[in-house]
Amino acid sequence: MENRSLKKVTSVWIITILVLFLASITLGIIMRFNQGTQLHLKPNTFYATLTTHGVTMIGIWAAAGLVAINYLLSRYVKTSAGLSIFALVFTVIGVVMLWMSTFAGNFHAAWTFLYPLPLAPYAAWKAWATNLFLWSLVVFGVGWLVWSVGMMAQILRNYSITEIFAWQHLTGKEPEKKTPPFILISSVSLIGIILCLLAAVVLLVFFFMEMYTTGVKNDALLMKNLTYFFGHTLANEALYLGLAAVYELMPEVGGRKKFGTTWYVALGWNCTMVFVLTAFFHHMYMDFVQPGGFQIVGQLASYFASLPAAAVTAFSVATLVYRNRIKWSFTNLLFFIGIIGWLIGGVGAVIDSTISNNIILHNTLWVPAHFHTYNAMGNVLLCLGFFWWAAHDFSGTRDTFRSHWPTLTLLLIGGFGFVLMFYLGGASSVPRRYAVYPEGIANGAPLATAAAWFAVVYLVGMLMVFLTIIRRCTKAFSPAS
């Protein structure tokens, strides 16, 4: 009965996330057409759309990773369908509050909402919109924090602290009790998510203290550090949740032996946990009052964060597919291309996080280039691979590729074409976050228009994926499931 309930709530999660994703892609297309002068939005409307698009995208794909972990975790420990339903309800309520704050209240401080911008007298919108936006983050945070802590508690009931980090594998000897890679990666990622959500709690408490208490003023540098620790870490940990699904499913779907935890896999993911939690400092390079040691940590962590997990995962996937008779299905192709997109986006991120490059690139389109690459062509495809696999698991149908090659072609052409326009814009010093590019930015508008059309192609591919998945997900509610 519990397994059936888990299938049902996972099915609802998948459909909800894909509906919000299609809507958010549409918002992105509207913004790029506006930057290409094909549409003419008011500046406030553009930035409200930007805020909605950014927060929704980060939120739903963080939730998607948690959905995958929660479902696959049932193979190893007891998981709770009730906690998943709790998080789903809170997520839907949070989305409604968020969209009301932006589209009805015109809140447009972007996903970073850097202090003191959202607060009067700086705000260019109604005070209630700021309140509603911040409370929407509270609702998101409560839902995901309770859910993440619940999953972590279940893991700790079956695995010790040393086992969840796979420390017994570091000696290179065969341990008595092995830690599956899925448990290792899930634990590392969930701990990171819990910590960044706790930082969000502290951040929001500081906001509310200033809003509701007279005479309280917060330190702007502390607020910025908390904001980026929360947002940057959440976006990165969401990606690692998707990688956990790859480790668990890709060999299985491909008809190969499951991945095992070796000393270098254990070492790589333990290092990743530390580096990802400190890489956000690269957003603070321009804050010269920030202690210099933190800037050095940010520089080093930005380099090293990409190496352990990326090198280990790339090596593991390469050994799986190179000169092996792997069964290629749509699920595995999404996983494989998602890994490639993640690696390309990671290289772009490392280039930007180098201080000498950061001075030139960070306020250009290079930044949305790298994070759209490892999200739209990385994490999205990884989670979509899980969605596709789960939908076929619910319906008991065979996962094949031949009939879906047009869909994959649209995703590849549309997705990589879309992010390429961002990279070309960044290399041409086209600034980011402009509703309309100023005179003298010759490449801005043409690249934005081209990007919008590539995004339309990507959207069509996603619609085809959605229609296939929704038909199969509904089978989870049939009596025979």
Contents of the next structure:
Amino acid sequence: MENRSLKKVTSVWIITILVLFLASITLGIIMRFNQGTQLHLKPNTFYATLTTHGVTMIGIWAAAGLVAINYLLSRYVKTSAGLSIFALVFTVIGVVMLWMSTFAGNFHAAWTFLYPLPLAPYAAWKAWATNLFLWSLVVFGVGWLVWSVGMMAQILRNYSITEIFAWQHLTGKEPEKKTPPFILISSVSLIGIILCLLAAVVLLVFFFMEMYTTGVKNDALLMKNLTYFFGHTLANEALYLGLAAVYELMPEVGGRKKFGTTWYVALGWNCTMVFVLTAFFHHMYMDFVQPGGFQIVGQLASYFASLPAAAVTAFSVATLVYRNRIKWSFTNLLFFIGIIGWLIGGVGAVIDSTISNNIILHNTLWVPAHFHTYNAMGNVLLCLGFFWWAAHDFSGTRDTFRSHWPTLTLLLIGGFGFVLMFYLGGASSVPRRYAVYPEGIANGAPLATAAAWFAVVYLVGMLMVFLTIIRRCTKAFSPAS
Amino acid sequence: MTDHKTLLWIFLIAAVLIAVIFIAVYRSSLQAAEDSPGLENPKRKRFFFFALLFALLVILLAVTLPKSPYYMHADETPAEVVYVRAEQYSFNLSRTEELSYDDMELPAGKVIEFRVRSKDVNHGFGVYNDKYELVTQTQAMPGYVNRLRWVFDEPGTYHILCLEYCGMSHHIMSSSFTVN
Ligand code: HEM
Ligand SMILES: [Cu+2]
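For comparison with the form predicted alone, kindly provide the form predicted together with the partner chain.
And the full complex, kicking off with our chain again.
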């Protein structure tokens, strides 16, 4: 019974996420056409669209990872559908509040709502919109914090602290009780998510103190550090959740032996857990007043957070596939391509996280270039792989892959074409977050137009995946299942 | 300084390399026999793979960290100090702490120090050359002064664009100065 309700709530989650995804892609395409001057939105409408797109995308793909691990966790520990339902309700309410604040209230301080912009006295939006926006984040935060802490508690009922981090594997000897990689990666990511949500709580409290009491003035540098500890960490941990699903499902779907935890897998993920928490300093490289030590730590941590997780995962996935006759299905192809996209985005990220490069890349289109690569062509595909697998699992249908090459071709051409335009933009010094490009930035508009069309191709591919998943997911509700 | 084009090429080559390797891995799977043993000697190969990547990153760190902007001309005395004040939605460049509305002209080949402040929200002080290539930047943060030291080798008109999102007219927030 419990399992059945978990399936149901997972189906509702999947459909909700995909609907919001299609809507947010459409917002993205509208922005690109505006930058290409095919459309002419008012600037504040453009920036409200940017804000909506950013928060919604980050939100749904972090949630997608949590949905995936919540479902797969039921294989190892007792999980409850209740937590997931709770988070779903909060997320939906949060999205409604968010979209009202931006589209009805015209709030447009971007997804990072960098202090003090939301409180700026000459803001072009209503004060209630600022309140609604910040409270929508509170609603998301409460939903996910309870959800993540709940899942962590469920894991801790079956695994000790040593075991969730696979420390018993670090000795190199075969331990008595093994930690499945899925548990290790899920735990590492959940800890990160809990920490960054707590930072968000502090950040929001600081905002509210300034808004609701008199005489409080916050420090802009501290607020920026908090913002990026929250935002950067959330975006990264979301990716690791997607990887947890890959470690769990890819060998299984391919008909091979499950991945095991070895000392280097354990070491790699422990390093990532620690380093990823200080990598956010790379967002402050161009704030020369930031203590110099943090800047260096930022570059070191950026390098050494990406290295272990990426190297271990790339090697594990490559050896799983190399000269092995694994069963290919659409799920595994999505995983495989998602890993490639994630690694390529990672290269873009490492280049930008080098301080001496950052001075000519910071806040150019290079930034959306790399994070769209590891999201739209990385994490999204990993989560979609899980969605696809789950939809077939729920409906009992078989998942074959031959007929899916047309869809994949659309996603590949559309997706990589779309992000390539961002990279070319970054390399032409085109600034990010510009509703319209100034005359001197000659490459901005043509690249934007091309990107918009590539994104349309990606959207069509997504729509095809979406229709199949919806059809299968609704079967989880039919009385026969 | 590494320029944009070099970085783009480094990225593209690495991206294509990753794609080619993984496509080859994928094809090897399609052609594999039922009982194919997969990768031979995985432990040894894994060791070399990790060691290589690790060495690469350490070298990159050693080469790039000293080039960080914080150390540029740190022990020189700037020939000129320019006070920059950003506010929604304009920049003011002055030789004193007071606002100035004169055109700014700066000497080429000398160390210039920009002291960048903001009156309201965060802004970005992005310096573009006359071909609109981004040459250097720092943030403008309320309550703080960011000091950027730079030597302009090329004379010409330089453009300033705002490089931190600051509200609905962020994209028209700009200014310029001349180097001769
Ligand atoms: C093909 C699908 C997508 C399209 C067409 C698209 C389009 C865009 C565009 C045009 C921008 C503004 C770029 C600029 O600064 O000028 C943007 C920003 C952004 N996108 Fe996407 N995007 C897509 C997918 C995604 C995905 C999957 C994510 C997942 C996390 C995402 C997250 C973001 C974020 C966080 C921002 C920054 C918002 C801000 O600056 O406040 N996007 N996107
Ligand atoms: Cu500005």
